[in-house]
Number of protein chains: 2
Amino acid sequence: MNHFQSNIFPMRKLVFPGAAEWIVVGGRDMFPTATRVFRAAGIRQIAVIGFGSQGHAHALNLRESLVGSGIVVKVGLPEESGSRQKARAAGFTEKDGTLGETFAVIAESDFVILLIPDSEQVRLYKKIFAALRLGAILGLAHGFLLGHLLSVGEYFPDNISVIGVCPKGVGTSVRLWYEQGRETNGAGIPCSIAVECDLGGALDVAIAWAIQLGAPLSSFTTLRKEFLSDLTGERAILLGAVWALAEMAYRRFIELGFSEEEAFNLAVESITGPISDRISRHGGLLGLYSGLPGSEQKIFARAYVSVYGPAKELIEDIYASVESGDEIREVVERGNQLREHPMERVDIGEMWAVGERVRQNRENFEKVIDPMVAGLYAGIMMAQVDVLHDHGHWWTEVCFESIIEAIKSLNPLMHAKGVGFMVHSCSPTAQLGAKKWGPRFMSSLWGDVLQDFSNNPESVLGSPLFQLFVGHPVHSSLATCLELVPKEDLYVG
Amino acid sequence: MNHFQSNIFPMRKLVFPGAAEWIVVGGRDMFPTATRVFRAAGIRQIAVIGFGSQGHAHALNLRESLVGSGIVVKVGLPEESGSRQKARAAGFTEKDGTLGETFAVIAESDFVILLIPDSEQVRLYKKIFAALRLGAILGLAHGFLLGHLLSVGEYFPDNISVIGVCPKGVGTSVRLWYEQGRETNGAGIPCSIAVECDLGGALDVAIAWAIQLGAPLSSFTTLRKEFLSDLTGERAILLGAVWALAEMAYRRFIELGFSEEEAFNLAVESITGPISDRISRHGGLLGLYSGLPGSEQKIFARAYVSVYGPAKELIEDIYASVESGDEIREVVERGNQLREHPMERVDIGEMWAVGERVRQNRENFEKVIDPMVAGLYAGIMMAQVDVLHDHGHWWTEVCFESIIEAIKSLNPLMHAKGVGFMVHSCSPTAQLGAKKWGPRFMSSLWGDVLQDFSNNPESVLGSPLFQLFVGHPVHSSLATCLELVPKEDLYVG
């Protein structure tokens, strides 16, 4: 249960089993209120540092939401940055004073939104902290920088406020949904909001930021919870584990005598297509299970029971490795090498070439859900749900980082463009994590899990472990969260 | 767990949570085996006594299955019976010796299938028992006669075998599905099989009967379990309670300001249409619940929690009243009066006239599931599931008598023809029971249940009572049973 309360913005109580969370309701009709909050906080200029996918979306959305307010949105980039041309094309120019050099812009702004890559944040944060005005507000879109500071025994300076607004989708959709929201009072991407350091009024500034970014609804988290769940999730069900499951299932179906195309359809397309769709639009994980014929429910249960334990152990290891700072230190170290030795692609096996062919002839393949694949996928997903919930993450974050981001954002992306595109579209932090942990999932799946699956009797359907799945409180929590997001996928290709 | 085993017929093990049941697999390819079993049991003539909906179906299906076997199927009817003309039209004639007087046919047959109304069975059983040959086999299509015998301290004579084959659908569909099964190796109506008295080989004769009747799959029960669950079910969710819920919900929606047509659509059409359809084809009761949007899941949970307790108490009362013999004695007594004073119809309120209009303009009404109605319906259904299961009924019977008969047979009938047609199509035993218990459900629903529903907070979604629903073993049991029945509704209008 969170206890965040704003006296300015309307809030809504979400009831989850055994808990409740307050969330913020956005919408275009709230833009004037948000503008007043910015003004009351003394904000005259907002800096958007970086003009990548998120930077672009934040800069354009905020500028549009603040039209006529007198508050300036200014983009900060290095003099030599290749993104300068993109920023100018979007109407941020040196000439009219809305595009400037990174540290100059930071020094002259009241509210600085830092949207440069994790590795750049780590490289530059001392200089950035030094450049910030006394009493300025630093805005982050996720918790990595805090994770790094903690891993090296440092912290934010004590003369600034630090807030987070973390969109639950890629930058492209943050912009696209905002544009569609012009007609619908602010359809947009939901965010999670965090207040890390508060010199006064920071919560309302964070909410105002989320609203002007277009978030129709925002939940709450802390920056620490955010980086723990984010890094854990991408190493597990979001990227690392789903990649491993796809490779394992493909090999398994080949072994069973299926053609390459059929194997790909059963192993990969089923996850990124009908399984994601069922979870997303037809009753969540419970709907995925209960919608199967009775005999297939038993196969699902056998797969679920065989994978849940090993997956939970692995995800606990991941969580511990993130919490200890090891994952972040590795990313920082490897990040330095990456400039010279680019990462190897993950989609180099033959199956991904097969996938390319299947995607191009999709109409020839039946949409099927293989119950073993569905049970394995659900088992890993639930293991992550339980790890995050056991560590005190709130239901909105558990659902978004373990389920909704997978089924509405990443899997549709993988469905459209393949696993390589999906993995390599993500941050180096995510890619490195997936490449480290994916093979561990693979060896577990291909070994003990598959063996257990073959040995498990149908009667595991009635086992306590599987009954915990069926009666799990995440099912109604997910349904509540799914109502908060647009019905369409958050990824728009 | 049942322990029935045939050494002749193929059996299949169904795995349910915490239990298993053996069932028999039928199909037209098994007809010759079934014929050999009849012959080995010394059966040269099968009597079908009665030519109503079930008598007609049994006589025609058995005659067709036994073509060329030399085993005669002969219909027995009183000399003055109005059904004689129907029998003759179906090819059972006095001239070729396949139609005769009831007791004469009984006396000359090896296997006598008794398909006359319950009240007639009660009036005539002494004469029937006396007419049966020594060592004959008496076949029943449900357990009412045993219930009556127990209620008056009597039993079957000890020189006959008594078996039951109870089709899980009305006689019309027993015949129609058999006809469709000609092309598909025996699509037909599933049955439950009981062996009450066994002078030797009775189990295999019962299985042979079910197979030649067209049952693609048959589960097992006892005649006692059968009449207990049958009479309880029709007094509760199948007829009495659904009628009460429809009346209560209609009045409630009128009170809330809906038009008569809208109220009928929300209160009645939603149950007989989309709610039944979801349970039947989209994941059972769990699919009904998990397919609702999150906010409606909370309304569903509030309704479920408010109705489950009172409904369970009422259904326990019904079960006790059936078990004590009271219900059966009442039916027998009232049955005698009925010949002079026909039963009042149940569909005399204004709402059923509205229903007639709605059915005729169905395309103008949106198919909607009202979450309160769905939660109340599911709560009563689950109360019945729990009462039957607590009393030791096996999962196949629990699922058929509490859920499948409702969603695949009776509700579709009510959807097509209205509540009056549904109730009055059923046996007088069922009608009398529904008319007795319906008003008790109504007063409970309209009183405490509605009050509790209004007072229950959304957080009951996380209550232990509701978590028992979500994690209930009936969900996977139902999915297993639903795979045994034809995908289409068992009622064909």
The other form holds:
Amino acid sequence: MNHFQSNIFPMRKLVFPGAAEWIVVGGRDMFPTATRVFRAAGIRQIAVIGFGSQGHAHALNLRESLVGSGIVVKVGLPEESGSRQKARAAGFTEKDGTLGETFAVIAESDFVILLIPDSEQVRLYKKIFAALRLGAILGLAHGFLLGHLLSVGEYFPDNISVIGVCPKGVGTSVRLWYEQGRETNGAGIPCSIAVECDLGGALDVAIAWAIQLGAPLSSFTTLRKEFLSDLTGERAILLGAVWALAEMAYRRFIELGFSEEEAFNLAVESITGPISDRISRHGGLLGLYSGLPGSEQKIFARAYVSVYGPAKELIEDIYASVESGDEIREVVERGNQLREHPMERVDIGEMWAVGERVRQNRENFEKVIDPMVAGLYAGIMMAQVDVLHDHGHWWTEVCFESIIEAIKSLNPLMHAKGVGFMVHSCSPTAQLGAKKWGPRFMSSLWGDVLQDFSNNPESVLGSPLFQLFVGHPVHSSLATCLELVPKEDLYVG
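Having gone through the form predicted together with another copy of the chain, I am curious about the other one (the form predicted on its own); can you provide its structure?
Partners and other molecules omitted; one chain follows.
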């Protein structure tokens, strides 16, 4: 049981198969309480270090939530940073004391939220630690820095508190959901919360941060579990695997004689539209399957059984690579190169140009769930669910990192503007992981998986593997989690 206790914020117990977990329910009505927690902790200035996707969202959301409180949200950037102009355009300026040089802002702030790229955190962490004032609170949006410190035998200073508030979506989604939440039942991105080092009161500060960020609910984890699930998920179903599946399915439909637009509609629009909607609103993964006609259920099951084993093997390899520190080391090494050589985009194929045409003419295409695509997608998702749960991750983390973040935060970005917009809205760590592991999923899908699917036309509905899917405990766990998140779609524009 991930039991955390707050004497300030109301907590809710969730009962899952074989376990109970606790969450905190957020909402705009909790903003005043969260503000009082900041004040009681001596927080008069919050530093947001970095103004990329997450930095931009955290700075704007916190400033808006804290308006009239007297608590200053100040952005810290290097003097030469190209993001300074973006920060000024968003209303953070040197003149009014809400924009300053990185280390000066760190040194004068009570609560420092570190949102620069992961490789930059690794490059600068010793200088950052030295700049933090005694008793300050260091906030992280995920556990990458801890992963690096553990891999080199180091740790955080013992004179600060360290907390994590980790949104289950990219910064673009964090901001857009917050804006929608002004009028849509307090909609926002769910977060996970971790307390790594506590000099006193750190848990309540972390909860207050999540609430002010707009989270409608916050679940609990550890920074170690968070970076393991986060890096694994973005390399698998969240980015790398769904990109690979989309490209493989498109090629498959072209070979079968479909037009380019029809192939894109079946391969990509099927995932980002009706498949995601069915999972989100109509019974989860089991509802995705049971809502299909009988003949299509057989195709779904064949695809599921064909992909589950190979996908689980790949995801186990990813998890082991993250756990060993190899993925973290690669990000640090490549991050140094990316300062001089920008990353190539992932949407360079002809199919993604076809996608532009389809999105401009959606009224001409029927929203269709292709059963093969649905079965492959569900099979990869379930493989990730089982890898994370087998490694001891709690059900809330499993459901959000493997399913809800995909359908509620990331797929809407691909639906709106294509795979490039989705992948490149994410951190360099996520982009590098997707570019490394996506081709490996593509090779597996196009080779053994598709061959097995094509060579085994018999029904597998009664097979032990598919029956494990039908009776899997994730279905009730997912239903519980989906009840807690906003029903509205993320509007990307």
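Please read these numbers as outputs of a predicted model, since none were measured by experiment. Throughout, rigid core stands for the largest set of C-alpha atoms superposing within 1.5 Å between the two forms. Positions refer to the first chain, counted from 1.
Chemist: Choose the entry from Val305, Leu199, Thr222, Ile106 that sits at the hinge of the motion between the two forms, where one rigid part turns relative to another.
Modeler: Checking the domain motion between the two forms, the hinge sits at Thr222.
Chemist: Hey, what angle in ° does the smaller rigid piece rotate by between the two forms, against the larger one?
Modeler: The answer is a rotation of 10 degrees for the smaller part.
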